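Coming up is one lone chain in C-alpha cells, specifically the form predicted on its own.
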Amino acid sequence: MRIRRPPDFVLLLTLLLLLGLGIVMVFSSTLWFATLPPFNDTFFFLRRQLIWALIGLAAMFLMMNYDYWRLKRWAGLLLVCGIALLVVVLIPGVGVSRLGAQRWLNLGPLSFQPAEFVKLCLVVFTACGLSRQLDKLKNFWSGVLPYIALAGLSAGLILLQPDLGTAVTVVGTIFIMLFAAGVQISNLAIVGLLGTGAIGLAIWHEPYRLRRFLAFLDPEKDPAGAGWHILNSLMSLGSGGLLGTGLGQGHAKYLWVPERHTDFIFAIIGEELGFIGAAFVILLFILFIWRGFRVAVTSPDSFGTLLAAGIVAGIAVQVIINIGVVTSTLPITGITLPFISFGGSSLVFSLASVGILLNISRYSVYK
C-alpha cells in the first residue's frame, strides 16, 4: 500500500521563489520595450506572464495530485501526439513564424510551442520504457538504441524549426536518464559521440550557427554582428558589480541586450541585482536540482526514479545552457531560463513537470 505524504516543501518553496523572481524580472526587463509599438502597454508582458504562471500553477497542482504511475497508460499516446505536433508546426501556413523560426501554433489569443510538450512526453515515455526493461540495458541495440532513435527523431524535427538549444536539451536529458537507468559506460560513450557529432554537423550545416560559434571563440572580431549578443551580455553582467544598479534601474535592456526578457534575462538580473542577485538565482537552481534528484533517489519504484531524474535533468540542462550562453561559457543558442524567462509554453510545461516531481515526492521513502 502506498502512503501519501505532503509534497517536498523545500522543492515547492524553491520553485515559488524562482517563479516570483521571474515575474518581477520580466516586468523590469520590459518596462521600456513594452511601451513601443506594437505593444504600447507597459504591463503587456507582465500581464501575459501572470496569465501563463496561473495556468502553469494550475497544471502543477493538477499533476501534483494525479498519481504519477498512472502516466504509464498515456505515455505512448502522448508521445505520438507530441511528435505529430512537431510535424504540424512545420507546415507552411499552419506553424507561426517569428524572427525566422517556425516553432508555434496559435490557440486563439495565445500561442503554443509543441517542442515544450514533447520534452515532457519523451521523458515520461523513456522512464516508462526503461523501468520495464532494466534487464535489457546491457544490449545497445535493444536496450539503448530505441530511446536514442526517439530522442534523435524529436531533436531532428525541433532542429528544422530551427531550435538547436531545445534539441540539445532533449538529447542531453535522455542521455542522463540512460545513465540513471544503469546503461554501461561504453554504450553511453557511443551515445555521447553520436550526439556530439550531430551537434557539430548542425552547427556546420547552418551558416548563422557557424557565425555564432566563431563569434563565441572571438566576439571582438565582429562586435556589431555575431559578437553583439555576447559582448553586450557580458557588459550588462559586469556593470552590475556586487550589489547591482537596482531593480528597474539597468540600462542594457534599452538598446543593448537583445532578447532581454527571454534568452538573456540572466544578464539583466546580473546588472540590476548584481553578483549577489545572480549568485542567489544560481543557488536556488542548485537547491532545486539537489532536492529533485533527492526525490529521484528516494522514489519507491524505478519508474518514479527515472521520471524524476528525467524531469530534473531537463531543467538542469536548460539552466546550464542558458547561463552558459549569457556568461559566454557556451556558444549562443536560443533557450530560455526555466521559471524566470518570459514564455508561455515553456513556463506551463515546466510547472506541470514540477507538479509530477512533487507528486513523486509524496510517495518517496526518505532515509
Second form
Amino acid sequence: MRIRRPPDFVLLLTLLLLLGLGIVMVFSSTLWFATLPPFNDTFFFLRRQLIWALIGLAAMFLMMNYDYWRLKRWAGLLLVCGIALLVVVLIPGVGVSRLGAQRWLNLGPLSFQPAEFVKLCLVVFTACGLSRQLDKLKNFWSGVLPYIALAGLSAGLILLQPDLGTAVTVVGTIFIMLFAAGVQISNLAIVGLLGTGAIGLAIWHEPYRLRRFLAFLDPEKDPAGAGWHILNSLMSLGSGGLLGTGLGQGHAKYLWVPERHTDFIFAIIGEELGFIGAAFVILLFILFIWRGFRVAVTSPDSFGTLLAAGIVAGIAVQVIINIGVVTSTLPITGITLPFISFGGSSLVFSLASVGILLNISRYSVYK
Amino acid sequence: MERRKLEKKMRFFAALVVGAFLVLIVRVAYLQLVEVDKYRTKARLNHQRLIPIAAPRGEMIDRNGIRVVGNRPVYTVSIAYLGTEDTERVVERLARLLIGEEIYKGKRAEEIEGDIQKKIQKQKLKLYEPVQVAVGVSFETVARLEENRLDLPGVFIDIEPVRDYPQKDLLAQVVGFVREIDQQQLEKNEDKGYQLGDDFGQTGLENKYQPFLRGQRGGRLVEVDALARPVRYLGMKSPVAGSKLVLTIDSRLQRVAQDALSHWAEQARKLGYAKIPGGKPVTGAAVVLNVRTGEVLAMASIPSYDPTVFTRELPPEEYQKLSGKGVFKNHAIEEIYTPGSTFKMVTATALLEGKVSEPEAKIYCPGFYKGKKDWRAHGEVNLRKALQVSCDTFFYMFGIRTGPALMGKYAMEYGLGERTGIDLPGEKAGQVASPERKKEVWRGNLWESQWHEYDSMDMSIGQQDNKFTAIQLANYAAAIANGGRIFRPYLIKKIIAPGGRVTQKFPPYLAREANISPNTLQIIREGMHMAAMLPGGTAAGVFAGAEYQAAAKTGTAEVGDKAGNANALFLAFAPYEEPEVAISVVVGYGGKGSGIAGPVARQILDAYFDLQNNSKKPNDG
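Right, the form predicted on its own is done; let's see the coordinates for the form predicted in complex with the partner chain.
Next comes the full complex, this chain leading.
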C-alpha cells in the first residue's frame, strides 16, 4: 500500500545549498568575463542562471508531485522523442554550434541540449524495462543487450556532437543500473571492455581528444596549448590553500581558467573558498548521494529503486568526472558540475530528475 | 523479488561512490594544502606583471643654467605576447591603427605589421615582457588605440621620458647619444642592475657620466588577465630621476662657434680651398678654453647633426649612413691634424730655452732656405717678427740647429702628443715627430729611415709627423697665455642630485707647470700679439677693427695628398694683457689658416667679449 509522505528534506536542503552556492560562484566566476564584449553586462550570466534555476525548481516541484510510477507510461515515447532530437541536433543548420560542438537546439530566446533530456529518458526507460523483467536478466541477449544497445546508440549520437563527457556519463549510469538490477558481472565486464575500447578509439580518432589526453599525462609539455586547461586549473585550485583568496578575489576568473563558469567552476570554488569550500561542496555531494541511495533502497517497488539509483548514479558519475578533471585526476573532458555550473538544460533536467527522486522518497518504506 | 540482494548492491554502490569522493577529497587536499606554495608562486608569476617605468635620465644644463639636454614625455605603445594566433590578430589590428605615425611614415599596414613582428621575434626569449613597438606616438593615435582598447588585448600605452635636445645640434658630439644597452655593455655592467632595453650613454658625456645620469627604474605591479589586459593595480615603485650635470660650456658661445665653424668650412669648399673628393664633408673643430681654469667654454665639431634622431626609431642603415659621414665623431678630441705653423711657438720655445739663439738674433729671409721655399721673402727677421709674419726661413734655420730632440721635448712640455685628460671618452693622444718615429715609419728604407736636416726643417714649421688634436692645441695656446700652467680641460662643473643637492663639484685641476721660463713665454706672447695686431701680421686681417687686444698664430699645414690639400689652423688668446680665453680652430683641408680658420676664431672672440659686456651691464646699473 502506497502512502504519500513529505519528501526527504535532507536531500532537498542539500540540493538547495548546492544550487545557491552555484549561483554565487557563477556570478563570481563571470565577474570579469561578463563585462567584456559581446556581453558588456556584469549580471549577464547571473541573471540567466537565476532564470534557469527558477525554471528548474518549477520542474522539480512538478515532478515531486507527479507520482513516479506514472512515468512508466511515457518512458518509451519520451526515449524515442529524445533519440530523434539527438539526430535532429546533428543536422547542419538546425543544431547550434558553440565552441566547435553541435549540441544545442534553438527555442526562441532559449536553447536546449537534447543530450540532457535523453540522459533522463534513458534512465526512466531502463528502470522501467528492468523492473518488469528482473527474472530474465540472466539472459544476456534478451535481458541486457537491448539496454546496452540503447545506451550505446544514445552515447554514439552524443559522441557525434561531440560530447565525450556526457556520453561517458550516460553509459556509466546505465551500467550501474544494470549491475544494480542484478546482471551478471561477467556479462557486464565483456561489454565494459568493449566500451572502454570504443572510448579509446574515440580518443584516438579525434586529434584534439588525443592531445588533451596526452596533455593530461604531461601538461608542461605544451603549457600554452593543450596543457593550458590543466595547468591553469591546478594553479587556481592549488593557490587557494586552506581558506582561499576570498569570494570574488580569485585570479582564475580573469580568463586564466577556460570554461571557468561551466566545466571548471570547481577550480574557482577551490581558489576563492579554499580547501574548506571545496571540501564542503564534496561533502554536500556525498550527503546528497547517500540520501539518494537511501531513497533507492527504501523505495516500495523495484521500479522506484532502479529509477532512484539511476538518477543518483548519473549525478554521482558526473560529479566524479567533473572534479576528477578539474583536479587533473582524470583526463580532460567537458562536463558540468551538477547544480553548480552555469547551464540551462543541464540544470533544468538535473533538477527535474531530483524532483523524481524526491517523489520516490515520498513513498519510502522504512524498516 | 530479491529485495535484499538489491539493497546489498545499493550499499555496495554507495560505498564505491563515497570511496571515489574520498579519493577526490584527498586529491583536493593534496593540491590545496600540500602543494599550495608551488601553485601560489606559479600563479603569481603568471598573473602579475611588473611593468617597468623608465626613470628620466639626468639633464644637462650649461654654465648659465640653459638646458642643453632634457627629457620629454612621449607615448609608447607596447604589446605583450599572447600566443602566436592571438598576437598575430592583435598586431594586424594595431598595424592598421598605427598607419601614418611618424616612425612608420609612408608604410602600408602590411609593412608595419612586418616591422612589429620582427620586433616581437627579437624578444622571443622574454615572452612575458611587453615589446615596445612605437615610441613618440601622437595623441590622436593614442585616442584611437584607447577607443579600440578591448579589441587590442595585450597592448599597453605608456608614457616614457625620452631625450630632448631643445637646442638641436648644439654640442651634439660632446653630449653624445643614448641608445639601448647592447649585449657587451650589459655583460660589463652586469652587477649594476642593467636590463635589456635600458638606455645607455654610448658616446660623449652621456657615456662618461652614465652612472650619474642614469636614474632608478620604477615599476607598476598589475594583475593581468589571460590576454594580458590589466585588471587590477597592485602597487607602484616610483622611478628616481638621474642626476643633473652642470656644464662648463656657455651655450651661446657654443652656438657661435658651431655656426661659424660650419659656415667657414662651407666657404672653404665653395672657394675651392678644400679639394675633397666624392662629396665628403669638411671636418673640423673649434675649442674655447678658460685659460685660468681649463674649463671648456665651447667645443664644436663638424660635420654635425641633431641627436633627436636617436629618440625615434633609427634603422641600422640610417645609423651607418650618419656614422659614415663622421657626424658622431668629436673632431676636437678624436681626430689629429698636422699643426703647421701653429707649431712655431714650440720651435721658438725650444730655441730660447735650449739657448740655441738670443731672443733678438736676426736673420735675413730671401724667401727660401736650403732648397725649401718660404711662402714669401720676409727680409730682416727676428724671433718676434718671425712669429708675426710666420717666416719659415727663420724657423728652418734655427730648427736645424735646435734639432728634433729639443723641439720634441718642448712640444711635450706644452702637453702636445699626450692626452689632456678631458672628461670625455675616446680622446686621441696625437703624435710628436721624432727620429725614432721616422725610423719606425720608414723601416727598411735605408735613406728615409734616417733623420735628415730637412726633417728638422719640416718639423720646425709643424710638418713632418706632428699631429695633434684641437683640444691639445687649445690647451697649448692656453699654457702660453697663462704663463705655462697646464690645466686638465673639463666639461662638468658639478653634479646635482634630483633633490637639488650638489653631490660633486669639480674644481680646476692643474695637471702640471711647464718647465718654460716666463721670459720665453713673454717673447712668444709678444710675437703672437704682433701677428694679430700689427700690420703685416698673418692674423692682422682677421682682427681688423677688433675692440680687444688678441694674440694669435695662423697655420696652413700641407697634408701631403696629391690634391695639395692643407689644413687651416688658428690659435688665439685674448685679452692680450690679462688673458682669459684661448681658442683653437682647425678645419681639415680648409686651405687657409688666416682665411678660413681665422674668421671662426674672430667671431668666437667677438661673441665672447659681447657676452662679457652684456652680462656686466645689469650690474653696472
